[in-house]
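Shown here is one chain on its own, the form predicted on its own, set out as structure tokens.
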Amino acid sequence: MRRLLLLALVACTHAEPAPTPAPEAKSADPIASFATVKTVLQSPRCVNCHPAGDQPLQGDDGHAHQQFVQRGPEGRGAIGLACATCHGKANPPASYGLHMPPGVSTEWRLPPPEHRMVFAGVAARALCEQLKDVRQNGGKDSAALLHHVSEDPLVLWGWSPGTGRKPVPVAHADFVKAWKSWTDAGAPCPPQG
């Protein structure tokens, strides 16, 4: 028995090392942490629903959404063409093929027109200031923003976007860790430039 325990201990000490998290995620530097946050928010999965205009984008290349889809008065699509017309409660099975409308367990939507939260092409400092401004972010304080990025099903969908779509390029756990590192330090914004 003692020999088996010794062998088990030796085997454990020679196990493969755990994967190393992204350098930004383990950094205590809040500005480096915000760089990770920015990388996520400016990925196609986020930018497509946080566009500069009133037409959502689609695809990994961010082209204008087909069927001339528009934001609409509440961010759920224009009257007569709501997002839920095509976007269901789950991603369709891979057997349906590419270019099928994705879905998620909550209502598919863009931010409402009064709180657009544009991520596309926004400089780091401006993005940081926008995130913290309750007049622009839908009245969300730090705790509500953390809940949104860590638990909202529509946000989580970005890491499981369905057949033919690239997920967000940073692991969700690393993103949340970077978000917390940034906000726990007072959410400082990077310098202009």
The other form holds:
Amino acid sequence: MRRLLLLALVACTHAEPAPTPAPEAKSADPIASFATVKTVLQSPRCVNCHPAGDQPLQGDDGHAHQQFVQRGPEGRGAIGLACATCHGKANPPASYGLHMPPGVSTEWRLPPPEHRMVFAGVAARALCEQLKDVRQNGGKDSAALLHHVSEDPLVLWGWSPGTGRKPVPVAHADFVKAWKSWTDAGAPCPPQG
Amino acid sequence: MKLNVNGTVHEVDAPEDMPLLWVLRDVLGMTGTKFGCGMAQCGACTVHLDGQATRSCVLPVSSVGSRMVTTIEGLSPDGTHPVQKAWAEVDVVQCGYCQPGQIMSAAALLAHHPNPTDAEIDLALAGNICRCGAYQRIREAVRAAATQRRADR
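I have the form predicted on its own already, so could you send the form predicted in complex with its partner chain?
To see the whole picture, the full complex is given below, headed by that same chain.
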């Protein structure tokens, strides 16, 4: 029974407009629960730092990050243009206005190049298998994955993303509930296609 | 609050959410660091926080804490930091407005990576915009500074 799941989600916490409870989260069907997980992981707050290439994305429309920002050798940006150059320890005050670089108490980052954890454009089954594969998920076991989605400040940021950004469209509690429902059932993956 | 800038601890009376850049320029009178866009898009406001290039225009001063701020005024006591010397030798500057930010980014890059390739220089300085388009000379000066730093060691 593999309980090795992952999620190097970089961004997903508390709310602005009240997130809509996902109907799947109420179901005990683990495949339906995974659909809720997928909705979260592929929302802009998560996908923007889990891109298909090495350039992160920005905004609710997922445009390429300005300044040609790159993942870098450790996922913390290029040498000399680290994520921390602009992303501080908290979102800037609302009085600063729109389009300010958001921040988080730990550190802004992407998954490192050794395990990129691409969420952008990945089909459900492939996303599911990637999450469970310790060779791809940074060696996270089931407990580490649950901790990541439940408590990592960078993940939680997705629910309080600062002025002008939509939070993850599923309530965090519903996301974690769906995650547990899926993993407690053995983390089955949906069929191909 | 206390603020360590260029090795001197200042007692600063400023609102907690005031950007560090405003404190540097308007409270402490250090006008070498420039205001460009006010949203971390152009790099003109770049300073070092514990040696890390940082955009001071979007950083609330209260978040600096005990970290050491270095501005262009404090990069060297007499303008002889290898990057500053290279900038003069290559005659990089046209209008000059973005140059403090460019120099601070270049200095931070070389402190972490003494021998960058041209591609690495371009990536590191991609967040520093030069309206005059002096990018070729900027890259040349960074290369020259890297060479000088290695020779000095």
